[in-house]
Amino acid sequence: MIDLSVDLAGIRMKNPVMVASGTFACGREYSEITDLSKLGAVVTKAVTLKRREGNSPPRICETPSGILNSIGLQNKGVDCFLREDLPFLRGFDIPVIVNVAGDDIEEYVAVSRRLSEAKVDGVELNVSCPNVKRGGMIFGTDAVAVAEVVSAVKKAIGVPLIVKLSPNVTDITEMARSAVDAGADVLSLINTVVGMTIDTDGFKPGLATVTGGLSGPAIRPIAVRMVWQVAQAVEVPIIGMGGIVEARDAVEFLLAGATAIAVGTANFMNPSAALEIIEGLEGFLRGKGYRSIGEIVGRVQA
């Protein structure tokens, strides 16, 4: 038998196989043509403390091996995601982690404070979206920002905390140790990265917001880059993300020393990516004569 199971700070995961915030929604549409139950875990997409309609379209473009998108953080608010996506999550026998965002300290406390008292598995702060005017893009590019929010939301809640990384800067290890020391139990690593598209023929840009944030198969090597960077740096585990498509993809991560790993775009390529991926990874180990995923953790000789 090869043993796939990870904890993530105390978030026992059967394997180290999750979805990205922002890319499987809640789950409910993906549960129609997948099995949830599966999964390592879910990361929902992000909550806020009221209800946002998000960006003007268009905000989705297709780029050479990725896509460029600035939804703007569209969703109904704490209240309905307490009332009506956690009890459909719990229906399944698999951890459910909340992404959080915020216009200010205030508003990622309250929210944290919620999903807390309604014993989600764990919470993670979006610090790093950089589709919003505001909140995100200044906390996760600004290291004294960073442990400022990760503090405050740190003391306010009773479940672990997951950091999501921005790769917009210029040292994402200054950024994780500032995390890291302010509280967060977990990091997870990276979000997009910002990029812009423009219509040769409307001389526009492609997107209503201008730039939006980058992701797919062509920001995997940064992102393993930064896996590999934070891993030296601090010795919370890590959940890599960026580009996966398959198994060897998500077997970088591991390797470059992530605990987890989460599938994001290629949800929308394939609904199944994710559970093929946790498949692959078992032949992999198999393989290789491994008889668990924490084997292969960090073993890149770098």
The other form holds:
Amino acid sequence: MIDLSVDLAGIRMKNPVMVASGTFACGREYSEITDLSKLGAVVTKAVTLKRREGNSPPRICETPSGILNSIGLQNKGVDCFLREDLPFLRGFDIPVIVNVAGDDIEEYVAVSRRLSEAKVDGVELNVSCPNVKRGGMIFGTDAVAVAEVVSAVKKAIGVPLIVKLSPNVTDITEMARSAVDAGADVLSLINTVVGMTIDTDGFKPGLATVTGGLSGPAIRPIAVRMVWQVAQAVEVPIIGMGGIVEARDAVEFLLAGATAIAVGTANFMNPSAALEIIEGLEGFLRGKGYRSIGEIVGRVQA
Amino acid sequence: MIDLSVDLAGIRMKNPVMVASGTFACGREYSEITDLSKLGAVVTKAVTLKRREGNSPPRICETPSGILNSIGLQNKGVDCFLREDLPFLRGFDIPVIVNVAGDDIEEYVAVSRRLSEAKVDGVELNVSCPNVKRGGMIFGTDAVAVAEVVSAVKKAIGVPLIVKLSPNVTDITEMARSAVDAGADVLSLINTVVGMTIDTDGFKPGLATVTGGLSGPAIRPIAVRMVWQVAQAVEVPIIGMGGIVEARDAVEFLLAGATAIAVGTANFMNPSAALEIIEGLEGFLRGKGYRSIGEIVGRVQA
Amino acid sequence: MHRVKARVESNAKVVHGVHRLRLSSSEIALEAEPGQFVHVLCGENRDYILRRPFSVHRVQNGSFDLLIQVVGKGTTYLSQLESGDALDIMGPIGRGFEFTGNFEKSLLVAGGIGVAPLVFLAERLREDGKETHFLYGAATREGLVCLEDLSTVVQKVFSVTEDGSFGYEGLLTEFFGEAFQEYNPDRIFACGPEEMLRKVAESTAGTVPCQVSLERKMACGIGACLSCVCRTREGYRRVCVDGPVFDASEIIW
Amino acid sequence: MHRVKARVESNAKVVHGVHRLRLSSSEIALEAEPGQFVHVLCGENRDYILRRPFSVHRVQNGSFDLLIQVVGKGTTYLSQLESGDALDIMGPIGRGFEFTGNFEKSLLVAGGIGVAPLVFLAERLREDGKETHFLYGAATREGLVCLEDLSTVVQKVFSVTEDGSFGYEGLLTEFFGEAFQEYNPDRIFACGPEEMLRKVAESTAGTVPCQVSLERKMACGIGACLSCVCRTREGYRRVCVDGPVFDASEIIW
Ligand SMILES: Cc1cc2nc3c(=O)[nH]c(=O)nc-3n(C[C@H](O)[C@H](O)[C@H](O)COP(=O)(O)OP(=O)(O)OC[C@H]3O[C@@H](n4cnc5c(N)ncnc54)[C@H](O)[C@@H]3O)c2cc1C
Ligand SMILES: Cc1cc2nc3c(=O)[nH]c(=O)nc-3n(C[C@H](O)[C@H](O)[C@H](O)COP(=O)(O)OP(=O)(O)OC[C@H]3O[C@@H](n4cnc5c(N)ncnc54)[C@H](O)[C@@H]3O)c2cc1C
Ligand SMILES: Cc1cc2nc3c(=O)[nH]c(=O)nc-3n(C[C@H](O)[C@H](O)[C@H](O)COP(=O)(O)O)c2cc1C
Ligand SMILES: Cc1cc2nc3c(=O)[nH]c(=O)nc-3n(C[C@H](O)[C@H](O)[C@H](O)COP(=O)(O)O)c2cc1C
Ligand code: FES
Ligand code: FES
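For comparison with the form predicted alone, please write out the form predicted in complex with another copy of the chain.
To see the whole picture, the full complex is given below, headed by that same chain.
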């Protein structure tokens, strides 16, 4: 038996494979064609205090080996989440991590506190959504602002606090240290990279918001690099993501120093991507003669 | 007749298509299979004061829709460049722009002065090479350092000064403004994005330097976004690059606000890429009823 | 909704640039309703990574057809498939046309490849014994790819081509009023370019119920990612699962 | 060096996972020398974007062969080509084997698919009337794909397989000394995995001249990008144009 289980600052997962925020909604849609109970954990789409409309369409376009999105924070608000989605997710006996966004520190704190009271398994602070004009972005690219929001939320909750970092910064390790010093129990990286496309027939941007977030295989080398850099810089566990499509990709992140990984854009290509990666990881470890996933974490010879 | 000519702060080019530094050496190798005299301009591989060995191999690996490189600054030094390569390039009657790198401001100044005395058509300061450990990187990601090196070189030369920006920063417009305020006549963007891959069999990084520079179609959305942002922020002409493979890609950069564009990684796939893009641009403009390339620059409806 | 590896039974070039792909899947063939679509993985490629949505065009016993216009990479890939190839397909997906209501005469309005789901709908309407007319526009006679099929399914086809090579000359929307007058329908079902749908919707507003099938770029195709929304009176709604067919009166164009 | 659209004349599966591609190009066939390679665009794909280098394996009148081991995306693409398909090829490229010097008896050492350029070399050596022996190693009998071809071209083939299914059992390098003793060559030409080349080079150091053909990942393939360098006594040198064949004494392993 290969031991795939991991402990993320108290969040016990039977394997290191989660689904990335925003690409899996609250799992309901995918539950029809994939077995959620096999996942390491589910991370929900961002939840805010009140219902949000999100950005104007078009919200998506394709790029070489990637996609650009500008969904914005469309969601029904934390109350509706707790009423409708959390009970559903609880039915699968896997950790439920809730991605939280807000316009200001107060909103982050209020939403996180509600979730903590409801005993979700973890709160993931989305301090890095490039698609929200008000607030959001500033937190993710300024180390002082990151520290402020993290320490405010940390004081307000009693469940593990995950901070999701933006890759759109000069020095990712500065953000990481700042988040950890302020109380982050786990770091998630990376969120999407700011990008833009232009339709050369209509002379219009591909997205209504002009710029949006790039995800998918195209950004994987950037994500692996940042995970590796951050793994050298801080002690907390890292959830690695960015362009993971198959088990080998996940192994790259683990070798770079991630304790767990998340599958995002690949869900759109292959709704069973996460499940296939779990199997693939097991096969990989067996093939190399390892007995537990922890044995390869951070083992890149760099 | 479609007028493709552009004037980049005094550098007169018969069309806006150049080849990007480091992907075309000094043109000699490509001259066997492609007609250099048709290019808008050639930008050489980085030149330093003395001969350099460059980084240890492996120096390259493939990533989804991109490549990662860590050539480093291997070159024969400015004297050898002036003796062997410049006379060769002069034979094609197109502007010769020389990419300059260095370990410190003194080296940048010394190399640029020699080139200016030799009357090259433009100097492109590579303040952003992610593959050089000493110096290089710091200039490109710190606005004050960028300003220092740019103003020092500006004082020393009498030919147009192009500053090539690094995308590995939180705010590209800050770097752009800093370079322009310090005297940059033209901005080039983007250089490569720092990335990393790991060989999951050998547990070794794909590159001997561990991290390297990501280029190719994968980074195009990032490059288009930065060109657009910088075009809003400064008045000087911009040379856009990053993943341009065909004419439509070039049009994206022009619409975003670039006056000229450069073809890099695509040369490796298709050594005639630049020439085909020139033809394609002409066809594009004709098809849309434009008469000169300037008519579409910055015309994205954003 | 299922995810299946469907086998290509046949791939026929209908006219230049339009292919009819017959795919075997009894689950999808059995459950699909007119207006629903399937979400297709176009190869194991990592260059363009999203699935592509296509309406169910017709169903047979154990298989169904797609009618595919070749416009880009994904559709080029599909057009080159050969019998026996396998295709990763999710479906049937979405809210199709609502045609069980109380009405007598319907007018189906198809612009170009928008004809695909309307042929399926027309077949069902005939089974239900409804009187069905068809307003069908395309750039040229060649573009009216389903004309023969339709002739046996609907009462009358009103054809319009932009170059006048068949039927009336001009844009379909220029003749909508005339067709409406002629057939006097009490239901409209439309599929085609959004500009056409908007005009049809505006012409019918407040007169007869009109349903339109919308297109949006889609990522997940199953309601999770919120990338495909359109603006409706109830806020943004997902074209993939709240649509693709909407009551025209809901849409804010 | 030329850039041509070469037509695929034939694509034969030699054994499982190894294909022989015959490509028409009189320019390349005419100019290629043993040890040179061609740089091949493996499809119009934007997922993996670099060309792939392959040694010229044999030349005929107006065409040449590649011997391709399927290991990844590019080689899979090539293995699926059909006669009549066109392929974008640059070549011939690089410094091949130097075999015009003053020597009598050579030993060619091939590990696995490294046999590809050595068959071409052996043919030329025979034309020059030289005595040529061959040390040929692979994992299994199947992997000795050129054994039949070689039997008519060289004096003797010394075969080694890792599983002992043909010839001696073990690694080629374990038998290098024995083969060397047996044939007593005054030139060595080797191609195969770098570890094998290093061992062969070390065994011959200071005795007979030894040339090795190196492999590196390549971007431009024509000397411009400096991505393919190897360490030599004169500093980093480009495998694509300063090699791929080097005098073993130049290499710093
Ligand atoms: C519900 C629905 C049903 C459809 N039914 C049919 C049908 O029956 N027959 C048919 O030929 N076409 C149909 N389309 C359009 C079809 O999905 C696109 O033509 C196809 O996705 C183009 O893919 P491509 O790779 O060839 O083009 P590209 O232009 O290379 O595609 C680039 C991206 O844009 C998206 N895209 C491009 N055009 C459209 C479009 N019109 N609608 C939505 N996304 C688009 C693609 O999915 C892809 O993500 C339907 C679209 C929707 C939303
Ligand atoms: C000068 C030279 C001559 C060669 N001759 C032959 C030959 O005659 N027959 C043959 O089967 N193979 C030959 N090879 C190796 C061949 O180039 C690789 O097997 C091939 O590039 C693999 O491509 P892929 O897409 O299938 O594999 P992938 O593993 O998907 O390739 C990924 C990347 O690594 C590069 N790469 C992978 N393996 C090698 C390798 N061994 N050497 C250089 N680059 C590599 C690819 O070019 C590509 O850029 C030669 C290599 C060189 C440098
Ligand atoms: C459509 C879409 C919506 C997303 N929404 C969120 C979100 O609400 N909160 C968040 O923190 N990240 C969000 N992300 C970012 C992903 O969680 C992930 O960090 C990123 O996409 C990189 O991983 P990938 O390349 O595997 O998709 C979203 C990504 C996509 C593609
Ligand atoms: C192999 C290689 C070497 C490069 N060397 C240099 C260099 O010496 N100086 C420089 O300013 N940029 C260098 N670059 C960056 C390119 O000029 C260009 O900015 C970048 O690759 C993005 O463009 P592309 O995606 O079209 O390649 C190099 C890029 C590559 C791929
Ligand atoms: S495509 Fe994802 S919600 Fe519609
Ligand atoms: S591959 Fe570019 S120099 Fe050799």
